[in-house]
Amino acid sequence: MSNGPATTIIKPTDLRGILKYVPRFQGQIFVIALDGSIVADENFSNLLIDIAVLRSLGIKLVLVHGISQQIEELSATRKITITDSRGTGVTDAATLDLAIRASARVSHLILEGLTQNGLKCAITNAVRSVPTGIIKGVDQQFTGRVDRIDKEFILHLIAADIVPILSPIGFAPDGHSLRINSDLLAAEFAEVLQASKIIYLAPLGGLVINGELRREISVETLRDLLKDHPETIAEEGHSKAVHAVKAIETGTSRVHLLDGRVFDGLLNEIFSNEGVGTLIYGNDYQQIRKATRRDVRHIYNLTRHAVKREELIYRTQQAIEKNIDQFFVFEIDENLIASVSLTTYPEKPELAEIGSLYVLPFYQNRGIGRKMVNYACMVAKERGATTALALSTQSFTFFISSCGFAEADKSVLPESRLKGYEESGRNSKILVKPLA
């Protein structure tokens, strides 16, 4: 991988790429947590401009770092022996000695690059810290857990324009160091600073589920997955899933994981469609769930009024049950207020249609129904698929100007599909949408 100076020339096409972001995220929190070896790497000098960028589009920033490689080298070239350099194990206190070591070290490589890029920013104490304690009988020493976060102080920090840089060790009550493992860290930040994303960069692509690095993943997939099969994750990624959830279950919308290495990847994550780690998504669409066997007769009322004025195609009770598995609702205190649903074909695995798409009138035009194609579609490209498809008579312009669809003609419909389609005689504009 080139890690060059930045030399890239930016098209105005770009800039106007980029700037629709610019208002989403303005005066959103980004933690971005940094791994030891990415500050180490070469790189690094080229990601503290990125940090520089989205400073100056308003976006706010933490920053948090961790110290294992650091203190593995300090450990080799002292000859110093380690309990644990992740903080996750015990850390005796050798470990913890030289874990401050590390921990000033990079916090201050990392101030001095910012430095460097014009920004103002600060190391903190606003981290209270218990010990971890015994853990199956064991007794983790200097290893600590967040008790506290001073969320003021490193609002105000923020607010100030000072970018805060939390290390990964906190204080305990009584004043004393505990080391924490920096992915924990982050994940504790985000929540109570409500972040809207996390982005952990380190020197990984993304995660590798199964042998195969995932670009996107639900949390819920992830959470299962790490409820029943923890060992199709790879191991290099696997505390940064853990922590991801945790995250995500306490309100924030979306975490990255990417190669900290990598030439404009942090850029290219955030400005594009294609991100180039792995994006871990919830919230955005937490009030969207897999519709049960219960919701089938509140689906029926649901789409019936749609049904009556030849929106949607009429399926019976019967029908919404034999495929429930493929719907999905949208809940506003426990009221199905939009459903969607999501067919594949197997003769044509690269297909998947999004279909029964409705919003009670008194909710539409509030950005429902495009974050209920949003998420179809991500589950779509969750199952393999390249390609969104959807029918529709009266709605096709809000698929093609509110979702990015286009026309395409019948020949993309699989088979089966095609036959329904001429049988019904509805003559439905059909619309394609690549899933980038």
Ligand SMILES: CC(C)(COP(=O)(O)OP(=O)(O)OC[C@H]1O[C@@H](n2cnc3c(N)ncnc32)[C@H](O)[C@@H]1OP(=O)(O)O)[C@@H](O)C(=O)NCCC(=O)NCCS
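Now that you have shown the form predicted in complex with the ligand, what about the form predicted alone?
This part shows the chain on its own.
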């Protein structure tokens, strides 16, 4: 039986809520890492249904599982002393034997559950490992590290609609078994497969820092904490924090840590803005920067074609220079290829307007426009706004379908903005988005 929560207060994700995310995630690879305690929990059967839903939506999945709870249970039942249950310390011969037995049992439970949900799956031997060796004078014995992952084998399975199941047991060059930490294994697979997400399912609500559950944290902030103040990170989440940083530094853009005991938790984490656990994110916006006065002429030239087509309102170079602190630009090889502005109103500080959005035609349809809008929304939220506003005559479908805005009436406009709106005669659609 589970000692954790069996239900969630968050409304279960409905089909319409899921479908708006499908184009974004379809065809991507997610690495789902299940702690051994989650496989043993009463919510595991529900979790497998959620995993089947992800697969049915065209998301490619790789499952990695842990076994620490099962090793500890075997140790107690058989009265065999173990040296380490997590695969991070010394693994002696007796501990390795229990690890192999526990791993076979857990892998079979996952295999059985996925089969019941109509998924093809396979337990693999794709992990080649070598002994960790001697660390600080201590022989780690049968503890291993990842030496190589058979990428072609795993991709072949994925292409055949088979879900690979990876246990925390690797195989040395001589074929013998070595114990590997499953958090580490998930990060290694995410790097090799260029996965877009790792989802750690553990008996944790998320990452706790200084006693506070964090709903989201940047990799830069987390890296600094691990380096300078590791004691602020709760021990139970420490390993996953370390490997989340590794994964993001090697190309995975998002790592989620959530409670696998929560009903509908996996779907709510992936298919809602709020989520239910902790999101650790990389810097998707390193090519976006605040504009400077040196950019005025470039922004003017960048947007003038859109002005001619009446996509954007005309601004003189002087007007752009006067308000240059409102602009952000996207730069590739020192060339500006996109711009966006963010305006706030003293009489309505909860509102922030996104404007002057333009991407050079050659770079359109690459997600840059959405990234610029998302970045502006992030900055607006940091400045205390609760709602983003956009006015558009020709790009309103982009704001609605790609950025999550909805149409509103002119009553949402601040008085100063309403006057300009009515005088312009452009009859732009008014769009808003809550900044959750």
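Positions refer to the first chain, counted from 1. Bear in mind that the values here come from a model prediction, so they are computed numbers and not experimental data. Definition used throughout: the rigid core is the maximal C-alpha set that superposes within 1.5 Å between two forms.
After superposition on the rigid core, the Cα atom of residue 70 is displaced by less than 2 Å between the two forms. Shown in the overlay between the two forms, fitted on the rigid core, is a CA shift at residue 311 of 2 Å or greater.
Shown in the overlay between the two forms, fitted on the rigid core, is a CA shift at residue 294 of 2 Å or greater.
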